[in-house]
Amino acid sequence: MIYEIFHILILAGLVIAAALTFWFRDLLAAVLAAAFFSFLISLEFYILQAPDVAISQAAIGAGLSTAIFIIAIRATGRFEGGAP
C-alpha cells in the first residue's frame, strides 16, 4: 500500500517537473526543474529495482547534464526571448 502511494507521488512529481521545465522562461529555473525531473526518474528506477540504471541516471542526467547546461547558460543569456 505504501509503495503504491510513493509511486503515485513520484509520478505526479514527474509530471509537475516536466510541466515546469516547459513553462519557465528563466532558463536557470528550467534547468533546475529538469534536474529535479532526472532525480525523480532515478528514484523511480531504484524503486523498480534497477539500481544500476538509477545510479547512471543520477550521475549523468541530474549531475553532469545540469552542470553543462548551467555553464552554457552562464556563457549566454539567462532569460528566454531577450528581455529579462
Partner chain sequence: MSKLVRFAADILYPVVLIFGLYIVAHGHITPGGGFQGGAVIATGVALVIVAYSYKEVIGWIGKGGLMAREVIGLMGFIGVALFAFLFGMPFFYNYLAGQGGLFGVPVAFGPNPGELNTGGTVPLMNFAVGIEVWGGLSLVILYLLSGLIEKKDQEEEGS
Contents of the next structure:
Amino acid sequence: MIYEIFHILILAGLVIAAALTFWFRDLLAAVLAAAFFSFLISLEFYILQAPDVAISQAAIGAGLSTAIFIIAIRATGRFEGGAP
Amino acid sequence: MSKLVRFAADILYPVVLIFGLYIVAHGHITPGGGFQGGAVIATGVALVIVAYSYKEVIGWIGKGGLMAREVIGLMGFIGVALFAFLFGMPFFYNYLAGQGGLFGVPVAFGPNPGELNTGGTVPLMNFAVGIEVWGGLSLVILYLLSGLIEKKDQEEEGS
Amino acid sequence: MRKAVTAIVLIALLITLVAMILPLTFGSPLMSDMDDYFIRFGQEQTGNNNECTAVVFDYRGFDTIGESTVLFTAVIGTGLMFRRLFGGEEVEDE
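Since we've got the form predicted on its own here, give me the form predicted together with its partner chain too.
Next comes the full complex, and the chain you just saw is listed first.
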C-alpha cells in the first residue's frame, strides 16, 4: 500500500516538474525544474528495480547536464526571448 | 564562491572520488559499472570547478592530464578486447573468466555472497571505461567554461 | 482552429497510447528467450554476479565500443569548437 502511494506521488511529481520546466520564463528556474525532474525519474528507476540506470541518471541528468545548462545560461541570457 | 562553499567542496571531493572508484571497482558485483562511476567522479570534478575560479582549477588539473586519461581509457578498452587474439579466441572473448588466477575464480549459478576476484576481463574494461568517462565529461565542462571566461574577457576589453 | 485540431490530435494520441499499454502487464514480457538464457548461463560463463555488466561488457561488447567512441568524438568536437579559447593559445589554421 505504501509502495503504491509513493509510486503515484513520484509520477505526479514528474508531470508537475515537466510542466514547470515548460512554463517558467526564467531559464535558471527552468533548469532547476529539469534537475528536479531528473532526480525524480532516478527515484522512479530505482523503484522499478533498475539501479544501474538510476545511478547514471542521477549523476548525468541531475549533476552534469545542470552544470552545462547553467554555464550556457551564464554565456547567453537569463530570460527567454530577445536580448537580455 | 564563498569560503563556505570551498570548504564543503574540499570535504566532499575525496568522498565523491572514493565513491565513484568504489562503483567502478565493484561493477561486476553490485549495480554500477564503468560509465556510472566515471559520471559520479566527473560530478565531483564539476563541484570543484564551480567552487573555485577557473584559473586555479586549470592550474591544478590541466588539460593534458584529462585528455591523456580519456585516450588511455579508450585505448585500454580496445586493447583488452584485442588481447583475446593472442589466445586464439574471437574478439571480445572473456579469456580470464573461470581460469583461476587474476579475476578468474569460478562462480556457481544462483545467489552467492560475491567475490571481488571474479569477472574475467570485465573489471579491466570497467576500469578503462571509468577512466575514459572521468576524463571526457570533466573535459567537456572545462571546455565550455573556458568559452565563458573568454567571452567575459572580450566584453571587458571591448567596453 | 489550429488549437482545436492540435488538442484533438493530442487526445487521440493519448487514448491510443493508453489503449496500447493497458493489456500489457508489468514484469511479464511477451518474449523472454534471450533474458532466460542470460539469467541461466550468465554467471557461469562470465563470472559476473551483476548481469547488467555481463551483458554490457561481455555479450554486447561491440555496443560499448560504439558508446565509448561516441563519447570520445563528442569531447573532440567540443575541443574543436573551443580550441582557440582554451588557455589563450592561438592555433593557426592550415
